[in-house]
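Have a look below at one chain only, the form predicted alone, in structure tokens format.
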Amino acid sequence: MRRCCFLWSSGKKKKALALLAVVCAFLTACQGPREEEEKKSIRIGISLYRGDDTFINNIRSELEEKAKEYEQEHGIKVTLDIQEAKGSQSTQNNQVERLISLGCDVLCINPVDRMDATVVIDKAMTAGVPVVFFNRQPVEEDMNRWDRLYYIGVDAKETGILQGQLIADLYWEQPDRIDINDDGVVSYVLLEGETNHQDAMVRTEWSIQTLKDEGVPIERITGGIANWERSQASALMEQWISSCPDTIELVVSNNDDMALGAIDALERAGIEGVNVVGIDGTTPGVEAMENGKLLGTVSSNKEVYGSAVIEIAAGCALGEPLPQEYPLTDGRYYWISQEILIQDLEG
């Protein structure tokens, strides 16, 4: 068998090696950007505990608006997959599974049951998808299970204190405005959110405690659970008006929707002068306040709320450092600022 033998001169060998180096450099340059290419789009999965909650609808609108702003500012397409759990934790668990299967880069969850976030966290951890909880704070033990869990919301204790301060300040400025019958005692009824719900209990506790600490003479007539709903609060208020005629001077409500329900019942009964205070600063609540029906409310900054959720979620989705303008407490909590809103009593 004849063998072929190729003899390389020194010059040819150098040229070949140089050509090989150029080819390798070209291939490396082509491969590198694909591996390190920055994401140009993110998908955010959102599950709301209920779609008919006025406050949550306000937040949803802010999330949609802030997602558009984020796209324009950063040049990254943001797709929001928004689901409504209709008050069912089981439904929400299924929604989380579906959102993960759709390839969501991050989940933003408004929990149905803050005491039962385990399944949501399990599914997210298994898939490696970070979670930003908002509005309803999971228990500390659940939040501590993984370093990619975050919570955005208001401090319920601060909310209660501000509501109590709203009433106390007006009492000491205009006692007869709060103590309508001028008997030296402010008789009130209490509309609470859900049974055993942390925010409802904390808001109630600190609102009433603040009134006591400020020296406002108060007496509770009755109270009840209205599950954050206007219609349920209206029905309760009707019962109280019937059973306690001419004695109610103040209605303390855990949110604006229930406060508006109380106002509905008072208007149907033709009763004027009873002061009603709420919490949330919802659009209907602020309108009622401006129309002289709601005495006041405690409002969170919803624009910041929406921005914080989107910005932190986007940072998680992109694997980037979280935005410094939203500093986290204990590395996982961001608290939204709140303020007192009150009627223009001089207008």
Contents of the next structure:
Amino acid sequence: MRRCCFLWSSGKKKKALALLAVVCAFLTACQGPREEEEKKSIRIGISLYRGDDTFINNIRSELEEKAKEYEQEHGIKVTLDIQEAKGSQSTQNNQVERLISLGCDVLCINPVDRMDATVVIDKAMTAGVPVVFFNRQPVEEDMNRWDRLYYIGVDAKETGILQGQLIADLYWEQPDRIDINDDGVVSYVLLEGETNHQDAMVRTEWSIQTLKDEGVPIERITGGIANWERSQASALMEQWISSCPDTIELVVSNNDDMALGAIDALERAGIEGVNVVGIDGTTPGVEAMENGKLLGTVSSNKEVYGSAVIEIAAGCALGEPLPQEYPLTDGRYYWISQEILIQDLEG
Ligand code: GAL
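Alternative state: the form predicted in complex with beta-D-galactopyranose, after the form predicted alone:
All chains and molecules follow, beginning with the one already shown.
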């Protein structure tokens, strides 16, 4: 009976195995499309170092816009969770934890303290969630901790060189437009961003170096840190106007907002003709340039900025190869292009 049963079950077993093989083949064939179906929506967690920074707000609008475009073009629902860290790294660390617990597939982080992205990276690595940092560049040691960390931003040295070139080109075309008192020396003041920010240190160095390399006779009157802020820059400029009356010919600013602060102080003091140069090409910066108040700026391509962050993040979230339109330097850095914008001096 047992033997018989074995014979019977052996025959059945073959059939069962054959059937199983067919079922397996069918399931394998189905697997690809089914996995794709699971990826019809992605969740992107974003934390901004501050919500009241003009340039970061311009980038935020682009991120929202590009996420919508991505949805339409790819038929994938994109949910953005945007948080503002109000200048506190510990607040940002908590936000990262929350974004991970909400099920974000990828994080886009504008770090508060770019010198210490350790906690953010630890949390992301533990959860297996890739991170696209932007605008505030983490130190190389942190970036090298994991191969799923990326950085998108502008090249600070290039920005500085372009700002120096903007001024130098104009000086050589119309020297008295820059050396306004015509004494053979351009006397300038310098407005700097946050102390530890790569964009402040490197922009300052290369802007001034380029002016020297281009042979512009310059003399620094004074300078100070205004942390990217219009009101702080305005207060500094007010002091300089009263401590060095009738000497300032040029204001070199690390960003547009501080340049606008300097313009506010000049207007309050009723001073005309001093040249003010910024960086960023923010909405109010470009407006001031069009109104003849700001001499010029170095503008980063904000549309590409938004697309690069969203598309690289989406690639990470979907586990797909990253988009080829954004070739990465050293496998993790994407640099946004920039251009010089200058007032219409003819008009
Ligand atoms: C700089 C920008 C500043 C400010 C800062 C914030 O690149 O020029 O205006 O937004 O980033 O990190």
